[in-house]
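Below, in structure tokens: the form predicted alone, a single chain.
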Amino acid sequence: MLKVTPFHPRTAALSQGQAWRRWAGHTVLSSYELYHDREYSAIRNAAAMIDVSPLYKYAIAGADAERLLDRVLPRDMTKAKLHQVMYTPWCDAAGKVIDDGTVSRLDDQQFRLTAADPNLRWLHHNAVGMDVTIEDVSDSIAAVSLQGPTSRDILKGIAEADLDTLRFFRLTHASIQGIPATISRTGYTGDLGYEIWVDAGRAVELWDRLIDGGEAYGITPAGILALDIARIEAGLLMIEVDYVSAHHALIEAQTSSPYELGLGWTVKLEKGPFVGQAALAQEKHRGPAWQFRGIEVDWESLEQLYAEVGLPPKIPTVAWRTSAPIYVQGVQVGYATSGCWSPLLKKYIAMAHLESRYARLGTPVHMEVTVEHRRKEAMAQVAKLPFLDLERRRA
């Protein structure tokens, strides 16, 4: 049976169309209103409140907590400062990505790792012989993401914390009108934003405090459809959509390395031994076979394809998560994994895996589109990720 999140008493009451979907064994809303347009607009113009409680959360503590994380992650955890948050993938012995998430240093010997998939057994297998405890706290901690340009103003009005000096990818412990919480300056939208972590039993109270405090700032609950568009604009990966976990892949060709996913910057080959290090060192030497890039579809080309059948151009109203072949001179050289019409950029964009020799920025390509039930090829070009890089995200 699917579970509900700690915020369910509030989210369910706000649902207009009962548009539920699955996320990590939970039911979450695709959108609260019948259309997600206003929810997306809140992310970019005001503040959106997104229930992200289904994330898997692991408390890792003990004398060897840092040592364990340094073994399983390609990031150099010995350099993680107190209250720092690090984004990172992690790999199998072949250097292929298993999952990605964030690791937060809560204390000298205490960390929290978030993940999209269950990783408890894998962590325990790598912790043999270490002085460390690993606890699945997924159900005991509720998390809500507050994203958008007015998110800081909302939190400053209700939280006892110094948010003016809270840097990007840092966290602070706070009290939100009497509710103990941890606030991290993180998110999945590419905008100014925060994630708030509280005891699951205080989740409804937190929701009410945020709604009351954010009313004057345009706070709006937002679902997965709005989040999907924002994360594509921000060039952020989604597991089992933009890459297949090495633990789920049926064949080697389905797997990807950090270098192939544009995450080579997270791999610190010079640090102590970690899982996948040897394979990743070899790949860096020879160069990755694939690159993860943005695709910008040429509007006039798309318009012409529809004009040929007597129709106006049709753009997706929601983000898609399917495979769309990418061609160069009639030969397939890659495939897009997710895409959308960007309301802010006014562009049809997608993220794609491309063979390295065709991944140079500006390379002309064609992306397969379906026009009136027939497969066509729209002109496009390879673009840099992220598509949208807002200064206020880090300011």
The other form holds:
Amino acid sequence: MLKVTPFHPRTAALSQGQAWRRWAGHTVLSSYELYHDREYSAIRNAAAMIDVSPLYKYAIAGADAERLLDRVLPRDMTKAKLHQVMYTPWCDAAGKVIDDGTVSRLDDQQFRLTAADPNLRWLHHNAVGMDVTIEDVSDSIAAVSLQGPTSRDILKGIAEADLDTLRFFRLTHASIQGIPATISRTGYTGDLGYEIWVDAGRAVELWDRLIDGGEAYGITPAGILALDIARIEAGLLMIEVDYVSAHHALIEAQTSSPYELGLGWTVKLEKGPFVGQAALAQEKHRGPAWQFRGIEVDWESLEQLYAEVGLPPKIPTVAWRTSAPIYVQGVQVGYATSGCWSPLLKKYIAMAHLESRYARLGTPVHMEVTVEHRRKEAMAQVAKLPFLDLERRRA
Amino acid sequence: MATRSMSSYDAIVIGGGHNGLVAAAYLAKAGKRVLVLERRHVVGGAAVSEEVFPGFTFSVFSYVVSLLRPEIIRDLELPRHGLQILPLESTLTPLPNGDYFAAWADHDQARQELYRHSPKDAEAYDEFGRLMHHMAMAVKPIIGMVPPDPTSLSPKDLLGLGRLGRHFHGLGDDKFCALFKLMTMSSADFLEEWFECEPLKATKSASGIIGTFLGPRSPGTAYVLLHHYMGEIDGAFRAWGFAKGGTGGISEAIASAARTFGAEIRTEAEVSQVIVKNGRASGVALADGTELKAKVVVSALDPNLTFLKLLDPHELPDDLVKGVRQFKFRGSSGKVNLALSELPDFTCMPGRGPHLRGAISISPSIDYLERAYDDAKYGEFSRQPYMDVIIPSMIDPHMAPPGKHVMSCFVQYAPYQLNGGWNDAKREAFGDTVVDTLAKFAPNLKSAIIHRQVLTPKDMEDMVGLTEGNIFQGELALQQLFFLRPLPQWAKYRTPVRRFYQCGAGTHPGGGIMGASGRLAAVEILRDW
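Cool, the form predicted alone is there; where's the form predicted together with its partner chain?
In what comes next, the whole complex appears, and the chain from above leads the way.
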């Protein structure tokens, strides 16, 4: 049997179609309702509640905790302020991305790292000789993500915490009607939102409090299908979909550097020594071979391709995670890894790896689409990521 | 009858084991008139299924499949001839403390289980799998290659060596070093670089000792570990399967393909000698006195029988005879086949469950395996042996009457050179030890046994002609691999006798139901034609 999350008694009861899927060895719901439409809308219109407990979580503590993280992460951890959260990839010695996640400074000598993949062994390897403890707290901490414009109002109603002053990518310790929690202003949707971290034993209670307190604000449990659309709109990467972990890649060509994933801003080459530094410095000097960019499919072109076979244009109903070739004048110059119809932007969008010289914004390209069983090329152009940049996310 | 004995063939293959059948099928496919001669009443050699007890069919010797070369499956269209490989899903290692270690086929489940024993190993496991994937990729071309002679200056050998050099060069430093380690280290040392969980290390290292007279701490066993990783099923490395109908099903499929291509297969036809005239093979003499003529004679038997029994050693160069005598067989394993009235009930995982569709490995720790070897080193069978157990009737219900089961126990160590030699009493004592060892983990086993077949290395030698009962027709030890298998100068399927070839597992790349030796031999024979 696969594992279930601490919220399982509640999530399972709400599942209308038993649409379970795997996430890090757990079963989670693709959608609660039979169609994920309303769940997506809640992210952008009210508040969606997403069980993100399967994330790997590591508690890193001790005199050398900061030193360890500064060594394994490309970001400058000496600059991490108390209660600051940082998004970061991390790399192997060749400067290729192993994983990405967030690191939170809970205290002077206490951090929490979230990851998409297991990283315990990797952390231990790098901690040799350091005064630090690394504890896998993945199963003991439950996490729920509350995302959407009404999320702050919901939390203000039930949490004892100063949410008005809680800035983007900061956290606060709080009590949610007696449940000790950490609330971070983070998420995977590009919207105003929070992630709430509690002891796994209190998870069901937390769920009930949120539902009660959120009812008046349109709170809606949402599954992975809704989240997937939101994260593509927000230009956020997914491991094993948009990039292959350097720990899983079978050939070098499958790996990517942070520069090739649009994450160059996280790499602080001038800081102290860290894993991958030399390779990353070289790559920065040389210029990355690939860029990660948005793709906007030209609607008229898509409409034309369908019109040729006598059909109205068909748009994907769920986000896709297959690889779609990108061409320039008939030559493949890249590949899109995720795509969807953005209900908010009213655009067919995708995220793609492009050879650097074809990555200039506005470059006209073609993306492969299948129209009535036949492969066609729809006109498209290279776009900036993220597609969606909401003011309320940071405000 | 007289006309038949006069009949002449293009090729006669001695021995209807899977390699002999593969060679025959390829030769027949090339349009040659081929005859296979098998001493027993059934083809397959050690890959044979027999109804040992009424209603109970056993893969009497070899019992799982992974290494069968995909190109052979394609070339001979084996699925059309009945080959069906069913998945073997998991490996359960019961532990003396009542717990267990299970390696499930599902990645998430496997990780969860391993995490329970060691969180670090759960992560190392994936990385290790990736390394072994690379190693299998690195060795894969070698398996499909006729070994070049490194001492030769002939253009073909130099070309082969050049190809090999380029291949290894292309691996890159880290992979080349890992391969070097695999070639030289013991499986225990190699695995200890990666893992801390004892049952995991032991169960994995067991792959490194199968069929050899070595322990998990003996250098060279890491290679055998890799050899077992090279199996592919449907393009995936390290996939093990169970052939429908038992391993005899594989031999039957190959035999059927060979017949379709026009080969003739005769059973109960024991060859006593290869007829050599003027340094050249011209046919064979059967035990009943019949002589059969052929342009080419191919032996699928092991190097000992091929050179020292089928030929007159006086006709062979001294160094070859010496080489064959030095070739290490040293059979080290036995087999116990049980007919059961009910399924074994494992204390660590009670009841019927998916674990009974997979392998059950008695390998709780490296020390356990090494101690089992210690007994064998000094001429005794292991008092607490390593075992790889499967219950074929859980996978293919046709193997036993409805509701009843067959159980196959591969057991190590059972040395061929037992102190005082093997006899009926020793065989039964060995069988008792096996059952006692298993019954510690599945107490109902003893009362469930309806019939028991115990096979010692001596029995394997007597029944299917494997010298000293070695399941690989000679150990897969480094000094007996590639251009050294079976002997330097004679690793290209040829022999000093013109038109007499070897195609058994005693040639490169060796044992397991692989068929590669048979195929490569056929390729070389056709090249000389």
